[in-house]
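Let's start with one chain on its own, the form predicted on its own, as structure tokens.
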Amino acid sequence: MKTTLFTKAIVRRPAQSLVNGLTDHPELGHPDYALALRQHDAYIAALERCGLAVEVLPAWEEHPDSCFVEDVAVCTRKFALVTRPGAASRAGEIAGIQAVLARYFRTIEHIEAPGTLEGGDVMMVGDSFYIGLSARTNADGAAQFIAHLARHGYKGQTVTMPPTLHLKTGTSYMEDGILLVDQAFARYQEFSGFDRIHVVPEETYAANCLRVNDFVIVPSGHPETLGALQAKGLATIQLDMSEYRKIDGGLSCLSLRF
């Protein structure tokens, strides 16, 4: 049964500045430019095949990290939400977002200072919303979400966050019931009641996997992941996803969908 979820996209290309990307995770290296840019055109053929329209900004050099535009915004089926990243070096990334946004929704709700919120922190499953409480979104950006949710008729709720970056690091909705759970989330009642896929310490990072109508998107070289997603009976595609892991970029990370 053919499964819509979303219709649309927007990716914003990676700028040469990539290289200097937040991360905690040094050890991996510097970002290979070229190959950044051949994966990044990867991930926008997968998201064609998945029957998304993708919009695709330009690079913005002056922010590395802004290639990941799923963290300056939230996409819901009645309004769009503006963020207040919690990155200093990434707060200058809104700018301009709103006007990309009023192409395609009425409303645009804000994230008003002294709140942070990513769109990394948020996981939509249905009407209802969890958003991690993390070193990039606090407790009064979680609450205006929140209350920016409940006009709307949506529900959220708030999850403490173990040491991730994102919640969405460590946990993805798959739809249909089924949960991505690495071992960091494993124990959390809050998730109890999902269909749950618990991703094996060596495969943490495709904990970060992307639901797209009728396929999910899979970081490549995650065997276990992927035959676990496989078994659900979900169609797959894998992606290399090498270069965005040395700036703890994953598959969600790259694009808005809606």
Ligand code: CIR
Given for the second form:
Amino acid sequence: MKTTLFTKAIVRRPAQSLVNGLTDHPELGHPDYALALRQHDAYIAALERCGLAVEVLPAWEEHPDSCFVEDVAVCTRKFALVTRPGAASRAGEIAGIQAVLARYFRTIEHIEAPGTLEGGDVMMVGDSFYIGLSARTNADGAAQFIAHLARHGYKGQTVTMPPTLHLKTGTSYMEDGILLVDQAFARYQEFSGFDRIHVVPEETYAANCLRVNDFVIVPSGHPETLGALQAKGLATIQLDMSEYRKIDGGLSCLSLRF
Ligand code: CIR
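Pass me the form predicted in complex with the ligand as well; I've looked at the form predicted on its own already.
Every chain and every other molecule in the complex is listed next, the one we just looked at coming first.
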């Protein structure tokens, strides 16, 4: 059976300044820019293979983390949201995103100060949204988003966060009731109703996989998670994400899908 969740995606080419992106893992070293570009090419090709028309925004040198376009917006079926990133160095990344979103969405909502919210903290499960209260997303930002959701007939609920960058760093929804959870989220009551795949500690990075229509995109080098997804009958595409991992970026971070 064909599953159509999304038809379009927006990505932004990595800038050379990517090598100075924010990271909690400096021990992994700086990204290799040429390799990051090749990995980005493969990422776009994978989204196209999943059936998406991909709009590619140009690299933006002033903003090292700007290829992580997921954090500056949230796209729902009824409206788009321009966020207000909690990382000071990323605040300027929202400039221009409204104009891009306006090509696809009639209604665009915003997070206003003092609220902060980054898209990496938002997990969509059908008409329900989970919002991680992280160092990047505060209670005010989450409350504003939940109010927007309610106005559009959706539900939103906050999730208390372990010390993890974003909610989707540690858990991601694979559709069909299946949820990937790393150890930090394993005991969360709010997720107990899902068919959970527990990501083993050595593969924590693979808690951020991306379901796009008939495929799940999985970071390469995570055989247990790959096997667990395939055992659920899901078709997989593996992508090498080594250069983005160095600056805490995962598969979902690199695109907006709608
Ligand atoms: C940051 O720290 O903001 C970037 N280096 C990584 C952003 C990853 N985005 C995401 O998880 N949605």
